[in-house]
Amino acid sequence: MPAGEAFSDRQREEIERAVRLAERESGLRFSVYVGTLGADSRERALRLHAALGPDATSAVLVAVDPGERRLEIVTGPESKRQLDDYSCGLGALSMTTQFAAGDLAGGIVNGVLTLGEHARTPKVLHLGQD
């Protein structure tokens, strides 16, 4: 997330905490970008995701342009196996609902947590013994 004045210190900490929880829950890397995405927001979000380098394969990028009211969620090839379009839609819905109420930080927190929960890797309860 770029540094800026969009969030208070507490809001930044809440977003960072949500990212850590989502990463721990899912095993994926989560990244949040808040800023201008430009006219082609999807293309810009794809470039931001690719800029994550080798981590992009298993990364989820949440890109928000508050000024243009745009939201993009980009997944890499590995992360897409755990986080399908339906789950991304639910994450987007949880964010946009709070954005509409004027809560940008809360929307990001809830959206990232929703994505992390839906991308959760199932725990193995029993291992088969041969």
Given for the second form:
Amino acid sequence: MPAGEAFSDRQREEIERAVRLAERESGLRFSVYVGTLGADSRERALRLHAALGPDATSAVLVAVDPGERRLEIVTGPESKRQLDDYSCGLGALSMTTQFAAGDLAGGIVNGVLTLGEHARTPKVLHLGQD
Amino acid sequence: MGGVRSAYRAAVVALTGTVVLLVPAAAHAGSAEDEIVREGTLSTGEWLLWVIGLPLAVAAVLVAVVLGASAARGQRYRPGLTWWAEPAWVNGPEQPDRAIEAAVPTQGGGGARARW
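The structure above corresponds to the form predicted on its own; please give the structure of the form predicted together with the partner chain next.
Then the entire complex follows, led off by the chain already shown.
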């Protein structure tokens, strides 16, 4: 199969916008990888997450392998506190529902937004008051 | 797979368009066109052009519109088929290959996994 771009310019912009919104909501770093993950998809996703560098500990990686129909969401030790595994599961469900219908970009956008919502840091009011 | 589907779609559109346009023309040919030919205003070649050439031209336009719209949308993801695209990484490291090589898989984190 000839290689090409996974997304159109517009789709990529929508994903980037969703990533920015999720980051603004949560204060975490969000990253989306779409490509082959290999036989051990979890191991590969953990490596990709670590490749985010110093930010990895507070980062959330969404790794999608469309060919094998696998989705991996990886959180770091810090980001796990804000985004627990249950919330990641909900985000994964949101994404795979749309993936199964053939909407790869839409699923990623909605999934990232869902994860951002769940990882949102609540505003603390009256912090300075006794 | 996509090529076969496109060819099939093109054939269906062409055949349908031709049949739809040719049948009324053929039915009509026995009356008005005969009159016109008899009166000598249209030669046989012109008559064939109108009855066969025009429907074929319309069918060709339909095919071009259908295939053009499909081509403009580009190749899209279809579950269950081979993935064709280069890896894409939004908000990833600046030098992905080097970063992946140097990375030690994250430990102590969490997340989720799913299939569809």
